[in-house]
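Presented below, as structure tokens, is a lone chain in the form predicted on its own.
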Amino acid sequence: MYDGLKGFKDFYPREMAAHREVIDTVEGAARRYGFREVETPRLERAEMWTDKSGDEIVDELYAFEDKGGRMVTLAPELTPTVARMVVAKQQALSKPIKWMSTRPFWRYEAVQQGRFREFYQTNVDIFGSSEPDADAEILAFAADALVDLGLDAADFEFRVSHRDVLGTVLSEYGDDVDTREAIRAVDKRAKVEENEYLGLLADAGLSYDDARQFDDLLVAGEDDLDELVAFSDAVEPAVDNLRAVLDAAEDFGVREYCDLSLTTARGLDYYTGVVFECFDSAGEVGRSVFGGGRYDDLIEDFGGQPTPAVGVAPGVMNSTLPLLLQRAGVWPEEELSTDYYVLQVGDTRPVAARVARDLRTAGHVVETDVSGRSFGAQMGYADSINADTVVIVGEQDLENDEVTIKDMASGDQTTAPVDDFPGDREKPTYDDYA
């Protein structure tokens, strides 16, 4: 007997079936916008991950060193994935570029709630625009996703910032700060104690004066963003562009579920503008349920020619969205959803076959009997697969040019000529033939 690896997970045909509601329902939402389908490797060169992010990264992946001695790695994200398919083609592309794909991807780190080693997102990006526009059909597309999952503005909340702004307030504490590790210690800001935050900063050449007056004039800023370029001149374009989103966000229909929030910086140091995260809005679920943002940076750091781009990937399977859609009761049911059983009594294969197909054809959802089973054990596993409607198809019923149709909701049972049986309905049930 095998177990399975820790941080992985099998879903039985009842849970999948959720999940592929959901999966379906965000992929609806952005092939409505004009997202269209890729698919990608699963594993990819480490190299794509550890010049951007340094050889420490390798700890997080699931990299090996493969028979032609490169070093690879099973994806952890998809984002520097498309950056590179858009180098390769990108003359041929049309601008702007509006891809989505739904995958699984892989990274080795602590195993909890929401959060396992392997997961699956849909991603959703924009490549060819550096209009306010596509970052607020961006958040758009999100909000609209959630809200056809069955979410509304008291459920979640998309908290946006500008990495722009936190790298230019902290350029002013001098050339001593690094600020990639300042950014990500403004990430971790929500996820540890305030000292253990402020030192952080402190790691990342701040003073711990400068430090507290840092993290004051983000959050001033969320209140005022005036502040902000009082403090700074050169902060002014990274805020303008911010209130820009902002504002195209309210023309989009978007902007009740957008609030301001500096302190949010996404952690991947490719982000280069507005970045958001989404949040339940009852606090329930602790951790983002998932992000996005803006990388103008990417594509001409893989080799290409410049191209801005923004992007957004929500979880939708071994992540935290299934857990917000859990707490505010939206969650899909778990159960599987059947039209129709052909029951099989005696020697009415042929028959039983013929109905099978013709109601496959039609479109439907039909099982049949291929085990050999009894009369009971075939009504058993008929309602235990929720089949709507059961087909009997057996010998007396033949000698009458007959088969009988029941409704499995009420018990209520009748007969229909064979032969006209499913016909031309486009969903024969019960009710036609009472």
Given for the second form:
Protein chains: 2
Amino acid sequence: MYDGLKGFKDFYPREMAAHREVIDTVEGAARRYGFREVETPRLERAEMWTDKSGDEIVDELYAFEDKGGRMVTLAPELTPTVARMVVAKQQALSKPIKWMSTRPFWRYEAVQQGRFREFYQTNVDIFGSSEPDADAEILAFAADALVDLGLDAADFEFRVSHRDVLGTVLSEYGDDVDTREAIRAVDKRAKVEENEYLGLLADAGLSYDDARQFDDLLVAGEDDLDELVAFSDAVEPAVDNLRAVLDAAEDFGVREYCDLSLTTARGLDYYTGVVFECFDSAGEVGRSVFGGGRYDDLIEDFGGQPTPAVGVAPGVMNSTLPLLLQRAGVWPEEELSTDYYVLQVGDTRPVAARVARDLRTAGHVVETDVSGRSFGAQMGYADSINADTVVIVGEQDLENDEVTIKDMASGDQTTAPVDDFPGDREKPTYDDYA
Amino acid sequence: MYDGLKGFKDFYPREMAAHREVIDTVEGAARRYGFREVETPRLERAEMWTDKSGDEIVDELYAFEDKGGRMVTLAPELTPTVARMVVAKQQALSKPIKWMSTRPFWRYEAVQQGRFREFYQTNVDIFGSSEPDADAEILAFAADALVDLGLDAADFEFRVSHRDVLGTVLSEYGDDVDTREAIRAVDKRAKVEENEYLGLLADAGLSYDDARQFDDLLVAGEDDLDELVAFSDAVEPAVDNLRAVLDAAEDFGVREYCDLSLTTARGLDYYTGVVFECFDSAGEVGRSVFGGGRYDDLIEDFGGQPTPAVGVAPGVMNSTLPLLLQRAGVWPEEELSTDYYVLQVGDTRPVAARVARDLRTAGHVVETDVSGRSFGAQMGYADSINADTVVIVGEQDLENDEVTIKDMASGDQTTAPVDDFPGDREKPTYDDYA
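Having seen the form predicted on its own, could you now give me the structure of the form predicted together with a further copy of the same chain?
Whole complex next, starting from this chain.
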């Protein structure tokens, strides 16, 4: 007997039915905004990550040398892949480019609740617009997807921040400050003790007093962005952009889900403008549920024409979003559904098969016996798959040119003329013949 | 600029829209038969393949040592994974177990037309029935899927064979015959010269005369299975089983797609009973399109209770099936579709956003400007995404409390009261307001 790998999960039908509903809902919201599905390789050249993040990132990747001697990796995220695809067809693609796709990603890391080594995301991205409307459309899609899943404004919040606001404020503390390092410190603010946080800011080149002031400024700025402009005029363009995104979110009907949160920073280095993270408003799901933001430099870094970009990636399986849906009591019911079970008694296969075929042609989910089992065993199986209606095709009934129709909810049954079942009814039930 | 890996393919939206239609059609057929979706790890322990096929199979796998020192591999097929899953929950699962899933697989091999290193299959399997009805249901699903895709009996054929028929006939030639080796030779029959084929049979332990006679017998058996029984009574149970499957296929309405073809063998070792391969009847697609068959021993080999099984795996992307659909002229049109483009002229975003939102709430695919572009640029974009209707929200119109509705097919346009668009119409068009 073999085991699956740790951090990887098998999804059996009942559990998968719930996940399928979640994925279809999230993708449905994206499709309504005109995001178009792409499909992408699971394996990529490892240098797509090591060139930017250094060789040490390999420790977190499923990377290996392939038979052609190339270092390759199971992709830990989609963004570099879609960036590569945009660069490859830049001239042919009409902008804005609006793409989405659902697939697994992999990272080699410690396994914990809601954190797996193989996890599934629906990535949604816009390339080719630097306008605040594009950022806001990403927020609007994400909010619509969560509302479609049954959540409301009391369940979740998008903590919205801005990399350029943080970066410009930080650059006011002098050339010695490592902005990228300091932003990584901000990203850790909620996860570590205050002293450690201030220490990380010190490592990034801020004096203790400056670190204190910087943090106070972020908190004050959350109440009133003008505090930041008062600190330095240089930060005004970024603040204006952040405000414009929130104004667009207002027009798009999703401002209520957005909280200004300058201490939100997002871990990845490539973000440039607005960033946001979705959190459980009830606080039960302790970590960020998912996040997104603007990454205007990545396409150019990959050798393409300068192309602004913004995106978000809700995790749909082996991730935190299912935990939030369960916490809020809106996780889809894990039930199989079956329209008809066609039960055979005796040597009735030709008729039973014809009935099953007609019902399938009408689009219904229909099972019938493929195991030569008894009446009782078939009825038990029909119950186990939650069949709405059982059509009993028995030798005795057939002598009278009839079949028996059993409603599984009530247990009621009646007969129907075999030549008139299903007839031209769209979805014949017990009631049609009783 | 980075390249994708050879043998891996990026799917852009237009091409993906066609593939999505194919996948949805194949999965839809499976769902109507009551196959339930499962989701499965992409990475598995390599021993799931090396234990059975030997270490040399690693040459064809994307296998590597993970950071925990385990030999792991990107799965080249689903069957061992679902077998592992059946074994893990054998007691809890009610039988028959009917599973399906669509996902990529990987093999390291030479790249050629229709053959990629990453390829996508929809796997459909029944566990727990040894009855011919189960084999026939797999054939029926596969035929329904192809017919739903637009093919007919002139386009494709299922070449149906039987491993036990081949094996029993071979065993009549004495204990020195390596049955597995000889069946692999039969699998190569159509792909190599006659002399090479006979040489392979000789390698498997058949004398030249026996090899000739064996091959003649297979050909004669295709015309009349009784020829095989006349050769040896021992083959009768297997012949009866093969006939019973074809009889069930007749009842299930798919016998017309099935040709008896004893020289079809399938390459994989684990098959035990009926096997079949789908071919292009016009012969333009030279290779097998996909195949399936019965593998009754695998679950037990994996440490489970003896559990008969039968399945099929149409390749839906990076595979041969798309070539057949293209050859037959039924490949889905590669077009994007968009219900509405909401065009903004001037400072009209609040109203345009409200209109877009209302149309999305009704379930439509709606794009609007997120790039601050001109009237002409927006109209060009609306055309590029095949918008059915453009709703022009202009400052001038709004002064009259109107929007303009443009039918993109005819070019006709009219105005509608802004407060009455979309109103309570399900899908308002030009005709509703003209």
